[in-house]
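Given as C-alpha cells, the chain that follows is alone and in the form predicted on its own.
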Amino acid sequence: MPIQVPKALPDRVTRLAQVRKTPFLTIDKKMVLRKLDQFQKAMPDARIFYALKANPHWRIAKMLAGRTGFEIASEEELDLLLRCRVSPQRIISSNPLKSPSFIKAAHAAGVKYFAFDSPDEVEKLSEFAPGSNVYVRLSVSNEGSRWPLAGKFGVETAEAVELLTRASRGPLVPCGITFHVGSQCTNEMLWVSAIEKSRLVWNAVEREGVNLWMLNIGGGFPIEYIESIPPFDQIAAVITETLRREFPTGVEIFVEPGRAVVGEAGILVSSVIATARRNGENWLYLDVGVFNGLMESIGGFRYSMTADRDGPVHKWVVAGPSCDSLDVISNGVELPELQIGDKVYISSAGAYTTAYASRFNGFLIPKTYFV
C-alpha cells in the first residue's frame, strides 16, 4: 500500500475552515486555469472539451467559457452552459445514449456533434437532430484504469463500421469515432491501442465510401491522489506520437478532460464528529462520506488526508456520517490523535465529489467556495 504523504495546505483554505461550516469544498481558480493551460500546451493540435460532469459548478463553467469547449449529456448541463453564454458551437455530447428531449433541446440550441453506438440512437438522431455530425463510440480496453467505463457503451470494429455506414444513408453526417479508456487511466498504452483500433474502423469505413474527419480520444487522464502516476506530459507525448503515425493529416482531434482540469484544484474540508475503537482498529468519523461527497472511494480511490493537529500518527479507518455500513472512505489512513471538531483536509477532491453527492440520511452536500 502506498505511503500517504500529507500535502501542504494553502493558508486561504485553513483560514476559511475557521469561519465556514463543514463540510465544504474549496476550488483554486488559478489551478484550474493552470491545468487547462498545461493541457493545451501538451496537446496544441487538439480541440479541448471540458467534461462538465466532473464538476458542473456554474462558476467553473463561467471561468472556462471562451477558453475551451464542453462535453455534456443532459438538458440541465445544456441549460447551465447556455446561461453562462457558452456558444453551442463549443458544445458536444459524447454520451451515446440520450433522451429524445435532450436531443431536441440540444439540436434546437445549435449543438452539432453527437455520439452514438446503436441503431436506435441513429434513428433518434435522424428524427430529432437531422443534419448533425455524428460519431460512433468504439469499445476499447479499460485495463489499467481506476474507474473502468467499458461494458455499458461502445461497439466492436465491425459493428462500428456498419453503424457509420447506416448513418450515412440518412439525414445525418457521420464525422468520426470516439472511445474512452476509463477514468484515472495510468496506462498510456491504452490510448495507443485505442487509436490503432480506430484507424482500422476508419479505413474500413472509407472503403464503404464514407469520409470521416474527426477522432475523439475521450478523457481519463489521471491526477495525483496518493499513488504515483505517469507525468501528464509523458502521456500526452505518447498519444501525440501515435496520432501523428496513425492520422498524419486532415483529421480533427477532440479530447475531453474532466478530472485532469479540476481534480487537483479541490480540497474538501471536513470535521471530526466521532472516534471509536472497534475490533482492534481506530475509527474516525467525518461529516463527509461516501454518499455526500466521496462516492469514488467505493471504487478504490484513496485520498490524501491532512489534519490541523500535530502529534504521533496512528492508522485510522475513516468513515462518513451516515448509518450505512458502506459509508467507509478509507482504511489505514495515517493521522494524529484527533478530537471532535478537528478539521481533516482531503486533497484532489475537485472532481466527482460534489457532482456525485446526495443528501442521503439528511447529511449536507458540501458547499463550494472559490479561492
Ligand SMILES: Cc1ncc(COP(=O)(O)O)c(C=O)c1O
Contents of the next structure:
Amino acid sequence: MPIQVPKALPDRVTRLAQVRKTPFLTIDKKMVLRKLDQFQKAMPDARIFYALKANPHWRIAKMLAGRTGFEIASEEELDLLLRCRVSPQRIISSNPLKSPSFIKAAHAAGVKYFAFDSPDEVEKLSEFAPGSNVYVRLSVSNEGSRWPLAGKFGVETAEAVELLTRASRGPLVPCGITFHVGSQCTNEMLWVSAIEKSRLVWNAVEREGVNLWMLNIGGGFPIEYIESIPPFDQIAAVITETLRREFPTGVEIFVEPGRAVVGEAGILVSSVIATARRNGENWLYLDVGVFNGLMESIGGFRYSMTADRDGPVHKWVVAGPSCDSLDVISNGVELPELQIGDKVYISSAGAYTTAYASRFNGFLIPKTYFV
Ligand SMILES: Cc1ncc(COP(=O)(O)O)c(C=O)c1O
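Structure of the form predicted together with this ligand, please, following the form predicted on its own?
Every chain and every other molecule in the complex is listed next, the one we just looked at coming first.
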C-alpha cells in the first residue's frame, strides 16, 4: 500500500477553515493558470480545450476564457461559457452522443466542432448542425487508467473509416479523429498506441478520398494523489515525439485536459463528525463523502488526507456522512487521533468532486472558495 505523506497546507486554506462552515473546496487560482501554462509550454503546437466537466465553476470558466478553448457536452455548459463571453469558436463538443436539443443550441450559438461514433449521430448532426466539422471517436485501450472511459464510446478502425466516409456524403465536413485513453492515465504508451491507431484510420480514409486535418488526443493526463505518476513533461514528450513521427505536417492537434488543469489546485476541507471502533477497525466519519464530493473514491481513487492535529498516527477507515454503506472513502488512511470538529484536508480535489456531487440525504455540496 502506498505511503501517505501529509501535505503542507497553505495558510490561506487553514485560515478559511477557522471561519467557514465545512465542507468546502478551495481552488488555488494561480495554480490553475500555472497548469494551463505548463500544457501550453509542453505542447506548443496543440490547441487546448479545457474539459469543463472536470470543474464547471463559473469563476474557473471566466478565468480561462480568452486563454484557452473549452470542451463541453450540454446546454448548461454551453450557456455558462456564453455567459462568460467565451467565443463559440473556442468551444468544441467531443461527447459522441449528444441530445438533439444540445446540438441545435450549440450550432445556433456558432459551435463548429462535434464528435460522433454512430450512424445515428451522423444523421442528427446532418439535420441539426449542417456544415459542422465532425470527428470520429476511435475506440482505444484504456488499460492503465484509473477511470476508464472505454466501452461506452468509440468505434474500431473499419467502422471509423466507414463513418467518416458516410459523413463526407452529407452536409458535414469530416475533419478528424479523436480518442480518450481514460482518465488518470499513468501509462503514456496508451497515447502512443492510440496515435498509431489514428494514423491507420487516417490513411484508410484518405484512400477513400476524404482528407482530414485534425487529431484530437483527448484528456486523461494524471495528477498526483497518493500513487506516484510519471512526470507530466515525460508524458508530453512521448506524445509530442509520437505525433511528430506519425503526423509530421499539416495536422491540427487538439488536446482536452480536465483533471490536469484543476485537480491539484483543489483542497477539500471537511470536519470530523463522528468516530467509532468497529470489528477491530477505527472509523472516521467526515461531513464530506462519496455522494457530496468524493464520488471517484468508488473507482479506487485514494486521496492524500491531512489533519490539523499532531500525534501518533492510526490507520482509519474514512467514511462520509450519509446513511449509505457505499459511502466509504478510503481504508488504511494514516491520521492522528482525532476529535469531533477537527478538520481533515483532502488534497488534489479540484476535479470531478463538486462537479459530481449530489445532495443525497440532505448533505450539502461543498461551496467553492478561490484562494
Ligand atoms: C470527451 C472528453 N474529453 C476530455 C475529458 C477530460 O478528461 P481528463 O479529465 O481525464 O483530462 C473527458 C473526461 O471525461 C471526456 O469525456
